[in-house]
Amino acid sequence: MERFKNYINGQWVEPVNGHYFENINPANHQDIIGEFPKSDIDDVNAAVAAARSAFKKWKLVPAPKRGDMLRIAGDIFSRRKKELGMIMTREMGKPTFETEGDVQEAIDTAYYAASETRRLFGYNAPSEMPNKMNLSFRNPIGVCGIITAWNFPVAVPSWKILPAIAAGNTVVYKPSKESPHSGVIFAEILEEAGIPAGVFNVLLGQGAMGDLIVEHPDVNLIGFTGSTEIGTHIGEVCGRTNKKCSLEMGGKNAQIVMDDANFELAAEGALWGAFGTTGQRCTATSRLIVHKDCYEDFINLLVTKANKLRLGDGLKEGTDVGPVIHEKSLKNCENYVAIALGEGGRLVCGGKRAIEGALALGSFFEPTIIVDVTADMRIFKEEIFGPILCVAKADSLEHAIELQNSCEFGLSSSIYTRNVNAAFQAIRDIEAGITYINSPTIGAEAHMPFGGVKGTGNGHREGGWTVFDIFTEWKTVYIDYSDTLQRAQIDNY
């Protein structure tokens, strides 16, 4: 069995510990991906010590210059791209058509990120005084803890790894347990790309080993993808000891369906958005929302469409919808639709695990769809993470966008509709970070701000722009050529 190391100062080293875990693959738990450290405390400190060493010199690096070692790193990830998409099928799952998009999602950002070297613009501003000029100028922040999730293993990541170091900062990052392979050869192509020693750390671990890099003193920013119950306790974290972090988390995202929607779009979409990823993204479609007009025959559509999904092993041609990540999320998926069920639902396509031959081996669960859900009902509030489709009616468009708005998340959004008018309602009154006119929940676009409201994150976005909002500071700059003493900030007038 293969066994992997920690990546510190530029050299791939053992946890100080000597300890490690097993990474299974979710669809065939007989196949063990390798051993992977459990890092400790001490592997921590050393990473974030090697950080915060390197940064000295790093950020004194001209951003164009590193701008020039992501676009290498741009140009690596689409030579291993198919590679690299079997390495994470092997350990999250999802088929490799969706992992191989993963991977081009890092491509994009890192090409942008390399752009936006060459684009850190600040703000200059006339003075009130004469003979004074008033700059302001990015500066990066420090060392950065990163802790994302397993489910985007390499685009996520990309997200936040990429800008910070472009903006000049230097990275600890803490890939999921579930998906620790994936780190590694994150760290394989930013070495390769001449990423310099120190400047990029990886440690991976278990349990809570992400609180060691929140908690850690020389740490100055947390940008964390993953659980609202984990981001909230980081944000707590971080208040006492005054860090920024940028904290993306839950979501239970919606799309309504008009009457006078494109019917099959709209079905194709929801399937997508719903079964993509098998239900398990931030941005997955939770909540589907129809017209009173269209629901009966919408859900028959939909239903017949759903039954057609091939279910089995990502790495296998044809598979349409892969494993859940573990035994716990198959238990998870369980309950809800036994608690839907219970709170008046009604089962119309799937809801139980599938065990027919091979799929036995793995966590497997069917794509399920549950109607007539109410807005007070948890399965139409509470996230899942897992391929369950609830289906409530609506009334009117308004009533349509009240429904989309009753939950603590804010996410992704998406309405189908032929009518202008409805359309542009919809982007007013909903509420959420992102909306979509006729296309489902999933689909964010590198160049473009990723983030939501509410339950969903902290205000930052990512993606885009304004990731470089998270990875910068401000620092404002007063010249006075005026070789007199001008006081400022006291009534001049």
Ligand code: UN1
Contents of the next structure:
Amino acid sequence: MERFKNYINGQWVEPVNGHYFENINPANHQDIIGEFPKSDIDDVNAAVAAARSAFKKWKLVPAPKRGDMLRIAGDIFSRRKKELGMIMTREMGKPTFETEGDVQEAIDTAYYAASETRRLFGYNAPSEMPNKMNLSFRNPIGVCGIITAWNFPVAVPSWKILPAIAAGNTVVYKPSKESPHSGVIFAEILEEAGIPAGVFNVLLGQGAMGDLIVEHPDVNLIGFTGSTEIGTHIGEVCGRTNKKCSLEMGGKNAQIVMDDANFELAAEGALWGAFGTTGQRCTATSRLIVHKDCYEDFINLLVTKANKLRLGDGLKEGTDVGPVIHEKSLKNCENYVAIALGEGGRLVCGGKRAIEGALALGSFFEPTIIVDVTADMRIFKEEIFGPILCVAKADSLEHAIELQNSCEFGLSSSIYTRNVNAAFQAIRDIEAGITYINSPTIGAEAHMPFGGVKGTGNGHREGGWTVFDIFTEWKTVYIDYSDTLQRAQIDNY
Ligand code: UN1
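Next up, can you give the form predicted in complex with the ligand of this protein, since the form predicted alone came first?
Full assembly next; the chain just shown is listed first.
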């Protein structure tokens, strides 16, 4: 069996404690992908020390030169897209057309970050005194600890790592324990692109090791995507230790379907939003809010289409929906179906574990639709992270938006309508970081701000140039060329 290593200071190294864990293919539990380091404090110390030392030089490399390396990284991601897609599918399950899309997002981010290194703009403003100039610059912050989930094993880390490096920071990256192989390839690609030793380090391991990175006194910033529970804990530690932290956490995204919508389009959008990545996206459509005048007809259309989805191994041609990530997740789905039915929901599609033929080898759950859900039911409020869509009925646009907003999260949202006034009202009133008009809740693009309001995050936006607000801090410079002592607020008034 293949045994993988950590990447620290430009070297592939074994964990100091010599301990490893196995990772399996969620579509086939007999397929063991390999053994991965169970890194611990000694490895964390080594990686942070390497990143700290590399920071001294890396921050002095002209930003456009750093960008040149990221452009090469984009080229290599592009060259390895198919191969990497298969590796990702094998370890986290979604079909290869999706994992290749995931890699494409990293390619886009690499080229985007590379081009931003020629801008990284600050601003200047007139001084209140003569012969004085006021400028401001974006400076790197230092060592960034990056901790991400398995559902986008390349795209989501790329949103953080590539801009962090572009801005002159160094990185200690902990990929999810469910997708460590993708983390290894990430390091191979940045190494080949010429990123110097110590600038990017990868530590493989389980949850507790992430805590060691977060707590480490020499780490200046934490960038996290994952569960609300862990993100909230990270936020608390960073508050206590004065670290900047960017948290991207849960979602309970809704798609509204109005009675004037293009129903075919809205049904296709709902299915892609709900069952793409087996519903395991923070942007997944987990709630559908349908206008009362088209409620029954739309559900019928949706179920007819959902029944045609092909569940299977993501490495097989023709698979629409892959497995869930592990058995625990499968149990969670079973549990939520039971809760929803107990609270009065009506099951119209799926609802159970799939075990026909080869599906028995993995963790497969049928695409599930539960209708007649109301705002007080747990299934309407809590993130499941699986292929379960719940449907509620709305009396009006205002009611639909109220239902959409009656939730602690606020990441993505969508409305299908052909009424331009309704669309603009939704854009204004929906409480979410992202609103789609006539397209599903998934599909963010690398060069636009990405993040959520309310319980989804802590106010930051990845993607677009806004990500540089996370990975830089401001230096303000006053240049006085008057040859006199000019006392601000005093001599000029
Ligand atoms: C995530 O689920 O963590 O918009 C990110 C989308 C993808 C990114 C999802 N581009 O669904």
